[in-house]
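We begin with a single chain expressed as structure tokens, specifically the form predicted alone.
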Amino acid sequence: MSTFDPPITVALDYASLDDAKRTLDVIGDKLRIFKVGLQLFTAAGPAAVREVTSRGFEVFLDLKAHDIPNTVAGAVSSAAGVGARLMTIHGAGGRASIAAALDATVDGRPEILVVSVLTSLDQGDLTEFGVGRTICDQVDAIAEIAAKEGAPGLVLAASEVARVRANHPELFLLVPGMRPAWASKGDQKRTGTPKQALQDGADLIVLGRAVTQADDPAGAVDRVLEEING
């Protein structure tokens, strides 16, 4: 699996390509790789990852896909043409998926990452859900069928990475919902400080909106970075 340094991606969540492309003016030489989510590609589409790839970075494309296997199949195909480094899928969609999307990578690209559960829910989500598991034991079972089926990561909340992290030494980590110690929460309810994210385990954390909608972004980044050596 692949790895990064600084171990930081940040979120390009954006309605325009523009908008994109001004955040890359100003922190591009930081970083290495950039998200390119749903907002930006259902706005921009693969010109969204060609802007990023063209520029010498390499392009997380999370889009989750969640689907019929065939489905999931055919988007892995298309963002390996375009050129994605790391892709979503959600472990929610099943063994079947998780296998398909493995078998329509290119010369293992792009990287499969599997969705345990998002950052967003809490445990009366999942139980409202129907979901009879705790959180914690969902995650593990997502992250036991994702390294059966060789799914090469996993991604999850702050919370969980030390756990995970020593019952599969063998899986990339990837953390959103990071908050630095400065930022607010927003609408995640799982969230963590990329330091300790960092320290339990992660490989690659992602940070949005403390970036993207920081009067300085440069400076956030810069600001994260030292939070993380200090």
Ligand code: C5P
Contents of the next structure:
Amino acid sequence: MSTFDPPITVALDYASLDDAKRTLDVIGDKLRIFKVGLQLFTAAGPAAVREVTSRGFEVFLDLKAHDIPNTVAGAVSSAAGVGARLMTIHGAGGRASIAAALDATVDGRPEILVVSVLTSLDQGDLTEFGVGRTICDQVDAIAEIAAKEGAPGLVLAASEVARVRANHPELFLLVPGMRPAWASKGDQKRTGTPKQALQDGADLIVLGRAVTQADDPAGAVDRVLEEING
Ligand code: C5P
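Next block, the form predicted together with this ligand, ref. the form predicted alone:
Below, the chain from earlier opens the complete complex, with every other chain and molecule after it.
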């Protein structure tokens, strides 16, 4: 599985490619990989991925595919075609969808990350869905399935990293819901600081609004880099 230095990706969560380009212009020299997610991909499509790769950066395509195996496999093969390095699928799509996604990769690309439990969900949400397990047990169950199927990575909240890292040294752990001390939580419920997540064993952390909504996005990235290196 790939490693990234620094171990940070910024989510280009914008309504237009022009907005994303402006952010790439100001923070591009600080990072190696950028996230293209549902908002930008829906607005700008594969051109958004190409914009990032044409600047020499890697793309984390965070479409969180949650569909039948055949459709997930199709999305993975299209993602390979546009040059995505990492891509997410939902673990809740089941074992067969994970297997189909892995089969559809081309020379191991994109590297598949399995979403365990969204960082915007808490125990109350799981109970409402009828999931009787604790969040920890649900994350562990999906980590187990992902690992058994041979998926290289897992997406999880900061609070679960230390435990999952201990149980699965082989998995690449991607952690969103990052909130430096100075950032607001927004709709995220299971948040953590970048420094703690990395100390606990995260391989890559996702920064969204803490950077994209900052008055000074470059300064916000610098502050996080200082925080994790300090
Ligand atoms: O703005 P914020 O830092 O909350 O953004 C987090 C980013 O990570 C968003 O782009 C969101 O789609 C993504 N993400 C998440 N929770 C997951 C997986 C991905 O928040 N479980």
